[in-house]
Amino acid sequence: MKTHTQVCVIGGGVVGCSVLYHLTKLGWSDVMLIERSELTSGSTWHAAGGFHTLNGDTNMAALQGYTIGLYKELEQITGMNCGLHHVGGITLADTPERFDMLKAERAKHRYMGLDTEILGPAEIKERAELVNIDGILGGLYDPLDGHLDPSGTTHAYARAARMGGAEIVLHNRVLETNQRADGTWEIVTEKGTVIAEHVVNAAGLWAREVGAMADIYFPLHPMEHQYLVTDEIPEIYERGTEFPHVIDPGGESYLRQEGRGLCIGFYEKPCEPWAVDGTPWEFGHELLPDKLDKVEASIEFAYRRFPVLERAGVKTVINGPFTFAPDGNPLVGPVPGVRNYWSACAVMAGFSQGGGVGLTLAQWMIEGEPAQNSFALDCARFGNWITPGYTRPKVIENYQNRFSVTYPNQELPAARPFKTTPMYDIFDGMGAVWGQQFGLEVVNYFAEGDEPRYETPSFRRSNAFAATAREVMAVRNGVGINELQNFGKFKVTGTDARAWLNRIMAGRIPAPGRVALTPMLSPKGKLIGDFTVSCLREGAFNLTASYGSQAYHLRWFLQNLQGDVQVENVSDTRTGFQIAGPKAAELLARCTRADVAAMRFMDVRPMVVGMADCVVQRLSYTGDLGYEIYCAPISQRALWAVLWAAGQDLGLRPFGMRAMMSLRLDKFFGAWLREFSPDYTAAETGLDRFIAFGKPDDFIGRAAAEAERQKGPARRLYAFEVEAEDADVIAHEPIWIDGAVRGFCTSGGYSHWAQKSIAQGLIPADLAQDGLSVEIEILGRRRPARLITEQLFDAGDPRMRG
């Protein structure tokens, strides 16, 4: 065994193997990984092995057709069987709820170029003989669906990664990982200790357990997971081609065809939790004990579904656990704070997602960068204030949920309410409903009379429409108050704060009292930070972002910080409201003996706002009049007080974040993750004209900015107005243009102010102009839509501005 190396991942399950076999893949041959018994120990070797596309979101999607991919590519390369059965898949909806899921997903694929195809019942029956088809509606048809040889796949990542000068140390168990002065890791191990530049966590279900001995928290459980495998089935054998998979949501359940037999696995709702205080070392080949009494309606509800299972002798039950973070989604990437340690930990669907996984962490360590937008799986979108007591309840609710229908609105119970403001009773008694983000609670609407404290989760439009549409007008109006706890914020002070932020935004920096919006951008020219730079004197700023990302941004600024700056993550030490509406102006004036009427668009200054000491900036992101008032949270009831003592008579109504994504669609505003995200450059976005191309400072992504500048991006932004029914765009609908999908859309819904369904999208930019007929996608059906370029409410900005 070498004594250094510049990577050594722990864990040899099959995403270890991935991440190593990439790493040489991309260039880098001196790495190594250290398994504590052998290949496929843990969850690896007793895993169903089934592969799929299927995922609701599109990069996620994206990843796993890329696994799926490399698999023949791993047999060219070393000659080894991976057991490939590339038999297709088909996912049944035995709602209308379901069916509207298959059909979104069917319409993302259109312009993904995954080439899945929605099936009716008699269909279903003629591809999946013995499919009880009663109660079926259709379901969605995916070629690329199948399973293969856990072992094999595993040893040929294996196989692969020595080929490209990997060494990989078997029976050796990490005992200690300890961070030097320079950055590099001292990896204590059962024969010795290596010295590696690079960490990466792939120890699988013992993850949390290698994490904690460099002190870092791993928000991931293991679950128990059954599935049986049955006797030879004569309709089986005696079949021409092997019999696709079938996976039924209203179940809980998946199955293929396991040799002369089937093979049928559970995610039954009495689910458990193993090893809650932690993974034995000398676990490993094991199974868990049989617990068929679990899985005993699910069975039931199967033997309906697949009559042939109850004429099968059941051969072997296989019960043994793997991990799953709180959304379910992997934990990839560098771990915030800490120098040189990645993780690639709670891969719960190894064969589907490992590959794409081992590349997305060998692009990030090698290229600084991964090649496409990995926010749904990178471990910074939680941070450190979650804790085990808040995981556990989270993975048990995932892995009951793992094949409901997932709905775009829907906010799930578990481990809630856990953070939340000072305001929290105040708006919980003015019949707040409650969405979260980060783990805070976050108030997504209010009802009002006899209305259900409760939003109806839907792809249509839900029970919320009506209140939206009370709080968009109130605002419009009137005046509203809105929280403004979720918003991610930062101080940044030092003597070079000014130089230091010209370096990392893209954008112009303030002068002192003066606030600008400034897009991030990574070194390849993506957007990595949608962000409001606020100067209150020189050498001290505000920013404002996405709160839940948060964690992301700082590891990017400490990441790359230089000279004199100091970066404070102050999320949760500053609050405040926001108010908006044409009466704004005259609410705050009431509540401070400062020159409001002074105030530019803007414009931030200090403050003493009732008896508050704030902060105050003059915009919004509702497109109205609008100022944030920010101050402590030990302040903030005593703001809300005057605030709301204040504007009563000029109709101060609260509003949640449905009526906030209603509103800024009157303005064309992007959201985070929406528009804004890595998938996108500033210019595809039209962020570039927040962009300083005539200052000095190189800022990072700039050569990349000013190429897409002169030879202009090859897709554009754009807003349409949509002929829509009852369902509005949610996102990733594909947009058709003179019969074919010619773009897609990245956010929509449903603007309460003009009446209109509104939805924002790209489309190539030579075919944009102002008018154009397209068709959006909406649950199966092209509505007809039109290209919009003026605002719906304050064109040319007079009241937002003046």
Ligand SMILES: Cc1cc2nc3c(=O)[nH]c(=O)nc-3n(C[C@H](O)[C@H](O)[C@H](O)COP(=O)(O)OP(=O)(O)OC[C@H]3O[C@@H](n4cnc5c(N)ncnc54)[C@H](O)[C@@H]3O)c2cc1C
Second form
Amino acid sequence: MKTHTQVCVIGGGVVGCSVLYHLTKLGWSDVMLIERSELTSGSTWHAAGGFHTLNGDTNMAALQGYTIGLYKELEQITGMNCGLHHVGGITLADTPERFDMLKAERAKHRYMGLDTEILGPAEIKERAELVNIDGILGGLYDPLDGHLDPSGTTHAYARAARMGGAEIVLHNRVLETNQRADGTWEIVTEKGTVIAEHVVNAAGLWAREVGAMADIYFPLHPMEHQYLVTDEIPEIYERGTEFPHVIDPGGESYLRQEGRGLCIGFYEKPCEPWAVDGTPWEFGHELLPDKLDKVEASIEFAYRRFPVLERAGVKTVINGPFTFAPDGNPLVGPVPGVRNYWSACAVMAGFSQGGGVGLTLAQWMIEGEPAQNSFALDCARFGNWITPGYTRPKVIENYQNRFSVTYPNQELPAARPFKTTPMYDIFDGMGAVWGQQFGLEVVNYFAEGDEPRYETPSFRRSNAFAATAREVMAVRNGVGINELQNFGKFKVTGTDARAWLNRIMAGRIPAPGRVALTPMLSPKGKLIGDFTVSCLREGAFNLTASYGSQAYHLRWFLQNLQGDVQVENVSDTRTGFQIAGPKAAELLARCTRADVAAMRFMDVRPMVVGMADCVVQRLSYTGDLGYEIYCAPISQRALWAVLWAAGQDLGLRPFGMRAMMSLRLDKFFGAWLREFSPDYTAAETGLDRFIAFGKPDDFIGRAAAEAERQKGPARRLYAFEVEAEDADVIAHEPIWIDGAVRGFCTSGGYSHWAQKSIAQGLIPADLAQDGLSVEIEILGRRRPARLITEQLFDAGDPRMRG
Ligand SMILES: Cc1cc2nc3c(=O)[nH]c(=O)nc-3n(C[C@H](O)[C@H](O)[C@H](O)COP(=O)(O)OP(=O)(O)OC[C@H]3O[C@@H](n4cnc5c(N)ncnc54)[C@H](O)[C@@H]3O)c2cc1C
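Requested next: the structure of the form predicted together with this ligand (the form predicted on its own having been shown above).
Expanding to the full complex; the earlier chain stays at the top.
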């Protein structure tokens, strides 16, 4: 065993082996993997080996597509057999909602280049005659779905990695990981100590234990999972071709051919977390006792859907554990705040996702950033607020909902409320319908009278429509108030603060007393943040951006810190309210002795409001005349009391996130992770207007942004007015131009102010012109739409800036 290495991967399951292979593929050969036992000794050996591309998140679907495409390459490189069966798969829909979801997925696949197909019940029967189609409305067929040999595939990754120079050490448990003063790691193992520049935790079932060796908590949990293999079934072995995969979400089951019989697995509601207090080190190549009582209801359902099962005997029952993160996606990337420590954990579908996870991590380590937006799997999408007490119920919820319809407006109930602000009980008493972001309760809207305190999950306009309209009109016609808790907030201080901000941000850094908007770019020119920066005085800046991305942003700041600069995450220690609407200035003036009228658009001032010491910025994401009033949580209720009392005769109304997202559409403002994300560049999304090309600083991403400026982006973001009836654009719907799919939507919704359905999306820049007729496919129907360039509210900004 070597004693020094560039990378030490801990864990030889399918994920660790894929990471090792991809490191060699991208050019690092001084890499090693240490495995406690044999390869595949965690979840991997007993997996059912199924793979599929279907995933509600387009980046995850693309990652799964990459993984599936990789297997042939692996076989060619190594000469080994992965046991591939590309038999195709059908996901069934037995409710209109599920069919809506499948149609929306199919629509996304059009511009992703995936060759899926919507099938009617008769076509399903034709391809999978053993399915009882009673009550089935249709299905989605994916020719890429299939299964493989989990062990053969893992060994193929391992051989390909060895061919690229990697070393694999078996029967050697990692006992300690100790960081050294220079940032490298001392890996203490049963067979000696290795010094590694980088560590990758790919310890699967033991990822929590391996993380704890470096004092890191990984929010994941193992769950028990069962599948059955039947005896031989004549209808199967007498068939000319292999039976396709069938996922029956209504019955929480997946089914495929296994040899001359069938194999069926379940995501049952009465599921069970495993090894709650830690995975035993002695657990190895073993299975858990059968628990058929837990899947009894699912089996009965399956007998109705696949009657042939009732006649088939059960040959084997497999009950094994595997790990999930609270949202079911992997935890990948640099662990925030820990130098040279990387995560490749919580991969719950190793054979659909393992290849893409390996590629993503290797790109991140070697090239500094992944090629695709990887936020959906980034371990920084959770913050250090997360605890095992939160993770466990969320993982159970996720397992139970694995095959449930995922609605865009859905708020999942487990582990809530957890983080709340001082306003929680006040807003709750006012009828708040709550959502959750990054563990924090946020108001979606306020129900009134006998309106239900629950938003119906739907792909169409929900029961929040009337309340949202009310709140929008209150802002536009009077003044609205909304809590400022769900921004990521950072305090940047120090003598080098301005110089550092000029390097890390692409835009202009404001003078004292002023506020500026600026994109933050990756070295390759991708958007990794859209920030509001305000300067209270020289050397003291406040930054605001997305609340859910605060750990992601802080990680980037700390990785790039230089000189005398301190960055503090004050997201939860600074809160407040925004007030917006034509009467916002009057309301603020009633509550302070400061000269509100003298504040220009994009000014920032320290201000005492009522009794509270505040910082006030004049701007608003509603696109209206508005102020952001920041204070400490301890004085938030006093600030509320003074604003609320003073605003009564001005028509002051609280508003929530649903209204906010409608208001921003009036101005075509983009939103983080929708219009603005690492999938896009500043020029593509129009944020290049905030890049300060004239500043002398060599800001990160400058060369890439300048190159794009020279040649112009191939696609650009535009707004569209859509002839929609009861369902608006959500995201990722294809945009058809002259009968072909030429773009896709980034987000959309209903503008209650203009009473129009609005979408934003990217289309080829050379096709764009005001009034261009396009079609946008919403839930399987192509809707006429028109490119619009004039903002729906306050065009030219006289009210916002006036
Ligand atoms: C019953 C069942 C059916 C499944 N079916 C499918 C399916 O059809 N399709 C699909 O895609 N996925 C399926 N899965 C999930 C799949 O098995 C996992 O996604 C995958 O195995 C995760 O691989 P991994 O490499 O992350 O973890 P693991 O396989 O758990 O590997 C981790 C490795 O790390 C090693 N290790 C841990 N600690 C140390 C240490 N201190 N020192 C050295 N080595 C260490 C372990 O020995 C182990 O080999 C199924 C899982 C189960 C349980």
